[in-house]
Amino acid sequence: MTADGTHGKIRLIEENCTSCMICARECPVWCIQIDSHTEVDPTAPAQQTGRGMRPRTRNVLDRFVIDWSLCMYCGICVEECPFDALEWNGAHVAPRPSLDALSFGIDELA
């Protein structure tokens, strides 16, 4: 919430994001997209296995997306975020002249 104690859109705090999909799978109307894809994390230290080492990954995030005219500002996404990837921020989104002009990416939603 804000200062004066009510909400609108919502931001994305990229750098905390770890592409865990919670977010989106606890949106009860499914305004959420995301894309990612896992790369081999150079400073983590390798993991012992059955078979040898392997090396340890992590999750890049491609794609995050809201899409407005859905979303019913509960803000279940930015509670259960373990993360704190999401917060709220400023006024609700602005009216659109189409409904794919509601969905907000990255950029966006930065």
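In this text, all values refer to a predicted model and were calculated from it rather than measured experimentally. Positions refer to the first chain, counted from 1. Superpose the two forms; the largest set of C-alphas matching within 1.5 Å is the rigid core. Compared with the form predicted in complex with the partner chain:
Relative to the superposed rigid core, the position of the CA of Gly52 differs between the two forms by 2 Å or more.
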The other form holds:
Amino acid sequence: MTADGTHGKIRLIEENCTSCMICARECPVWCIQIDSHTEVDPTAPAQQTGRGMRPRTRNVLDRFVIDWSLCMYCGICVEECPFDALEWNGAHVAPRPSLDALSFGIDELA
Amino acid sequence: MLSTRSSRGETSLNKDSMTTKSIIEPTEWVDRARAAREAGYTFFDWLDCVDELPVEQFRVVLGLQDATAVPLQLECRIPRQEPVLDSLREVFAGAAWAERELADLFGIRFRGGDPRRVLLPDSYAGYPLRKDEILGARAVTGWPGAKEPGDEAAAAGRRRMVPPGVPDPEVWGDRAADAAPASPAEVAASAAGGRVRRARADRARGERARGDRAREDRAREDRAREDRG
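Could I have the structure of this protein in the form predicted in complex with the partner chain, to go alongside the form predicted alone above?
Then the entire complex follows, led off by the chain already shown.
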């Protein structure tokens, strides 16, 4: 992990991500893909009052992929994330023998 | 930043706010640059251009400095439809390279300048830094940012989100055959991105849905009236 903010690999902090889509929209090279769905959130305080209000929902992140063959390490996604779910994390991604291997999912981005 | 405080608490203007800027006619461009050099602005710093769409002109700006790094900017407006300007390479040899770059990126022709490309391959057609330049591949590629959070079917109440660089197909790409080609300003405005009004088809669908609902409401009221009566 680089505390000095050197532009290298980008790390996803999954528990902070709310699937807001802002990083995917702001990325100038369209290298971020996100799938998500909404679920009723049973832990929401308003949900537990039992007063018959409409169900509280939250976004659940299903899939988060960065395609390193497109990423240009500009850092706009890191700057734009409102929830600090993206941060710089060490050296650039190492070369791979195929383009497919350069798409990293949630586990590889952690 | 217009001012910085010195350690004694005084303010001083930083050099950027003191930059002298002069607007020059294209016919005087070379003469005024030479005069500036002879007046002491001997350092060629940069030469750049701004596409001023929707105003149909390019603004070419020359940045010079004198021996104490005091900056001077000379600025010239040339028509976008015919972007021609005299070359400054006789006054500042280093300007030749910058002019080649502007020729590649904006399509400006510099009379007497170096005609070689400096950045783009010879096969490239188009001028990347013009505001109406389209990234054609993006018009046919799905944009990852088109989804809404939670992936609900295009949250009905919000205006849809479109990426920058891709104009509305009605403006460029899928324009009606009988419509005149869109002007550069229209194309540039259409490719700005952000939340936009839904396309006419979506709006029509929305209006039809509203019309259907209104008809259903009236039918329901009529039935209720008959039941009462």
